[in-house]
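The data below hold one chain only, encoded as structure tokens and taken in the form predicted alone.
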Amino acid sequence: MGILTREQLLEIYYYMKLTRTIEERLTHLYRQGKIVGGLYRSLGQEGESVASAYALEPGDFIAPMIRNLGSLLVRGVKPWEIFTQYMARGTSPTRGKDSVVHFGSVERGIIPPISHLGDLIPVMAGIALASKMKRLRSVALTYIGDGGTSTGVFHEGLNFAAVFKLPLIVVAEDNGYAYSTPKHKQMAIENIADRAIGYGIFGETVDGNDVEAVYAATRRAVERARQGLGPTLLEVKTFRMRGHAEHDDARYVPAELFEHWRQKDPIDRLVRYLRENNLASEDDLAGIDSRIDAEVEHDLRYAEQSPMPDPSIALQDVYYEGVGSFPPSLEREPTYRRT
């Protein structure tokens, strides 16, 4: 370490700890039956989401996946938006029409994720292409899991970006499992970054639980993108300390593997570094923790007191291609928009 300033490291600590605290509250809500849909935690992976997003600048675009909550917080998303979204409240970013983190914000440069793994790669390649055509400095960054790098759409999107040297960064999260399938059963290579060779682009592998290593590698990718040198495939080695979702007990993962990665926890690791290098006192860390607890409790209370969605807006902002026909009752609904 040594690239980031003390203030930057403390800010990264804040975002990582905020991510974990929010997800802990979400777990309680899930067990109370207050979450609509599934819950997909990033426990153990908070560092790479926060550090990669932290390396971007205003004007850049980011497309997270369901476990990149940390990157959303770095881009300005507030805890109340997360709580109301998971609880499908009428005050949520999607007004209760979707769950998890399936929402975006053009103003904050956030492209909403979708459940089809890999499909964000060509979408973000398109945004990178627009940036290049408009001669902007904007960089597009998105994430993919190790299993997603075996999909056809991942190849098509990254190959397109490589041919046109687009300012695209793809962070490939190698956490060893594609749902319950171990990596060695879904690809014949050790490092995902090796796939960059096939596209003729730059590839790099870093320790995903080392926040400064992730930040530095992302900054290098950003600079290459702004210089017109094309996309980067950045592989981060990390580990998901939960199952695929809260309904998955991950019994297929050996206990010793969990213990191995528990020793490399990104938050504990950063705290040790801050203490050993006299960059933060106990009061500094306690102050940040108290601030997080207050923010989270305030926003959670707001979410729990928020109303459920108004049924009358259910059909607003709904688009369709005109294939087939709606039931007569829906055809009369004036809030549908035809494309």
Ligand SMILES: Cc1ncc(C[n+]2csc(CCOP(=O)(O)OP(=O)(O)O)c2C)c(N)n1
Contents of the next structure:
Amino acid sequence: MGILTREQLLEIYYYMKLTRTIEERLTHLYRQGKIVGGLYRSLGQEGESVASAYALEPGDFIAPMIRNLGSLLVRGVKPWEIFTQYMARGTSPTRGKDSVVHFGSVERGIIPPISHLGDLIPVMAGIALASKMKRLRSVALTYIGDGGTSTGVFHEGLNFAAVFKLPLIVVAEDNGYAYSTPKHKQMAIENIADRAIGYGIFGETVDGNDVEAVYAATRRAVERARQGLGPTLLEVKTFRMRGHAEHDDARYVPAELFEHWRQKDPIDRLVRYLRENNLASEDDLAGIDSRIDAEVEHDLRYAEQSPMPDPSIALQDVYYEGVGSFPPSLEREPTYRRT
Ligand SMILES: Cc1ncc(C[n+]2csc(CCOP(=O)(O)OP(=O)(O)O)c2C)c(N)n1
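Could you please show the structure of the form predicted in complex with the named molecule, as a counterpart to the form predicted alone just displayed?
Once more the chain from above appears, this time first in line as the rest of the complex follows.
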């Protein structure tokens, strides 16, 4: 440790703790039946998500996956956007048309994900290609789970980015399981980053629960990307401390494994580091925690009071033709018309 300033470390602590607090509230809402669809937590993985996003700059692009709430928050997404999105309210970023973190924000450089594992890699390679062709400095960063790295589209996207030396960073999250499939049944290698050599790109494996290690490795990847040295496959070793989603009780994970990783919790670890090096007093940490609690409670109240979407907007924002217009096939069908 030592590369980040005290202020940066405290900011990273804020984002990690905010991620965990929002997800805890979401779990309560899920149990109350107020979440529309599934709930995918990033418990235990908040460090890698926050620290990697924190290493980017404003003109860069990021495409988070379901376990990257922390990256979205670093990018400026507010708790109310997350609550309304999970509760499918009319005020949500997708106005109730999609759930989880499936939304984007071009102004904030956030590309919306879809469920198909691996598909974001070529999409982000395309963004990186555009950045290179326009001679911009923008870097494109996205995430993939250990399971997702087995898809064909992952290989195609990374190979394309390698050949054209595109400014792409792929953070591969080795969190032990792809749903219930342990990593050793998913691939015959120990480190996902070893695959980088097959593409002729830079690969690195870091401890995903060590925020400074993740930040430093992402910075190195960003520098290489900006210098025109091409993509990086950055593997972060971490662990998913819940099931795949809240409907999955993860009984396939041995209890000792959870215990082992609980000792390595990224938030506890950062707090220990801050205390041991006199970088934060108890008051500093308590101050951040109460700021988070107030922010989350305020935004949760807003979301709960927000209306469900008006059915009349169901076909808006769906087709390229623009908000409020209909594709020709539907124009011929009077029953679809709004009055
Ligand atoms: C191409 C594709 N195949 C299968 C699925 C179904 N699926 C959704 S999540 C998941 C497991 C993902 O595991 P991993 O990539 O390791 O990420 P993690 O959930 O562990 O973060 C699967 C198989 C999918 N969404 N897309």
